[in-house]
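The chain below stands alone, shown as structure tokens; this is the form predicted on its own.
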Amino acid sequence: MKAAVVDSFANAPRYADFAEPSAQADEVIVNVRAAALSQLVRLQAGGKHYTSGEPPFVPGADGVGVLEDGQRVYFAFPRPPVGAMAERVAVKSAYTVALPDDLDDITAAAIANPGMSSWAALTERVAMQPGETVLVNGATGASGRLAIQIAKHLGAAKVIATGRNPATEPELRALGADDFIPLNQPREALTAAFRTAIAAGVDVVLDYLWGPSAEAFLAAATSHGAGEAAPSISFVNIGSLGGTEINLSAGALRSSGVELLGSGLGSVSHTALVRAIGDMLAAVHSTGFQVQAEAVPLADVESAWARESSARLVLTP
């Protein structure tokens, strides 16, 4: 069968024939239909994430596919070595769920990768309750934008964005956001405006970046003995686009009311995963979730990789 085919590290995958795989006793066949080349593939093909495999390996961490019954699905995890960007792939029954008629292909592949990272967040890892205020930290990108749509829908009185280009806000203001703080600005003046927005109320932050904006953030919750506690916050890292390390000194953290999670591949069974992600795509129609998206066939794989684009490429065998 035809394939993205990862030889090394150093390049980009080719598009080329690889072994067809084989279901075992729990899994399933999808014949794939299209599969999303999203920030989590590239690193896992470019050896830069926990999960690569290595290589001769077909990357892809999930896609939409019809069964062999013909049922329509959205899959994640396929068994390695082929993943998603594949003809077809072997899968867990476990790790598929159907997709509503009204959803098509592209938008679901599309939409399932940055759309899980808040939902899975805000219901399995902290239970975001109806009328509580979400911080999104990097709202500018196609999660980030779905952060602020998916934290409303489930019942967020208020969404605070945050991004480094304040031309956004308006944008973002359509997606849902409340309010905004400009990342560009001194460090001074953004831990005071977290600060500001904290003492307004903050009850979970969704952070996309990590680096200096976590810091500066993390230093605005801290508490200094005013005799009262220091509000409890959820702070839920989800990306690591601004740095992959802060400065967090444990007298900070002592006198904090935050309470730090991870929400990614490891926090979240893989069951659970799937399942947030169903419950997701079931809701798009109905709710209007958007994201950018442009299919490109599975042969022109090189040069996909090479492209920058805003919206999320998604290659169709």
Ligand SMILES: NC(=O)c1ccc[n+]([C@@H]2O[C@H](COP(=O)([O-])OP(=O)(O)OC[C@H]3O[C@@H](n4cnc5c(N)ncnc54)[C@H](OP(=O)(O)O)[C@@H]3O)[C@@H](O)[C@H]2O)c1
Second form
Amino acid sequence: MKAAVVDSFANAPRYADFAEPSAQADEVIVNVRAAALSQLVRLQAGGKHYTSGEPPFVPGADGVGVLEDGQRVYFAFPRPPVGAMAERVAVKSAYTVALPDDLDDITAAAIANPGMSSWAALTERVAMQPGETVLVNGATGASGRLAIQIAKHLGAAKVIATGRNPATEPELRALGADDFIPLNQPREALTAAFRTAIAAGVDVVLDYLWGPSAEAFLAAATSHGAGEAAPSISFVNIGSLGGTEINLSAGALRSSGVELLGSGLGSVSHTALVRAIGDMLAAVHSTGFQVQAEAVPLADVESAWARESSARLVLTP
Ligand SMILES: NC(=O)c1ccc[n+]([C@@H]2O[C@H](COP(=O)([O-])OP(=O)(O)OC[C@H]3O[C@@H](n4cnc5c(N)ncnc54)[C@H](OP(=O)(O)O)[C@@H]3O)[C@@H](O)[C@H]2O)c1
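Follow the form predicted on its own with the form predicted together with this ligand, if you could.
Following is the full complex, with the preceding chain placed first.
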């Protein structure tokens, strides 16, 4: 069968032949219709994610396809080495979810991973209460934009978005953000802006960046032992586009009310991630969750890899 094939972490996947998968006892074969090129897939294919396999393999964490009985499904975690960017995959039947008829293949494939990032964080990692305030750090990408919409849908009273590109503020407000903090300001000014936001109340941070902006937020959350307990804030790391490491002093942590958590593969079980995605996909039509998506033929995988697109690219065999 045809597939995208990673021969080396140094090169983009190429369109080539790859051995057909066969189903094991608890698996089904899915005829793939759409598989998204997410940040996770890019990182895995480049050997830069903690879940990366060894080449040769087919990249692709999840997608949309049809079972042999004709059922249209979302699927996740196809069995390596055949990832989702192939004509067929073998996947545990427990990792498939029937798709609602009102959701098209491309939207479902495009929205699953970025939508899951906040849905799982807010349902599996922190029990966000209706009326709380959520700060989305790094809200300009597919995941951050969906995090604004999903936090509001799950009951947040207020969502604060941050981004390094202030030109995105009107778009983020149109998606539901009530406030915007630009990240492209000097460290002291950014810390002061976070301190003002925390004084007004921040219950949950969904952090797509880590790096300097996370450091600035955590510095702003310290009370320096002023007498009152610092407010409780659940800080959930989801991505690391701003840096993979931060400096965090013990004193800063113990003088803050911050609870540090992560959400993603490893901290949430595969079953819970698939459940979160199924719940989120079921809500897409009624909520109108928006994601920009563009279908690209699987045969063009190599050039798709080189593209920088604001839309989520979805490969179609
Ligand atoms: N743990 C999970 O469950 C999970 C799930 C999905 C995604 N993620 C992670 O979440 C992160 C975001 O993914 P995505 O799907 O939203 O990616 P995306 O759609 O490609 O968007 C990335 C956005 O990040 C912004 N950005 C990049 N570097 C930045 C920086 N240094 N400071 C501020 N903004 C920066 C860019 O915005 P501008 O260029 O406009 O500034 C871009 O719009 C990635 O690290 C991804 O691996 C995690």
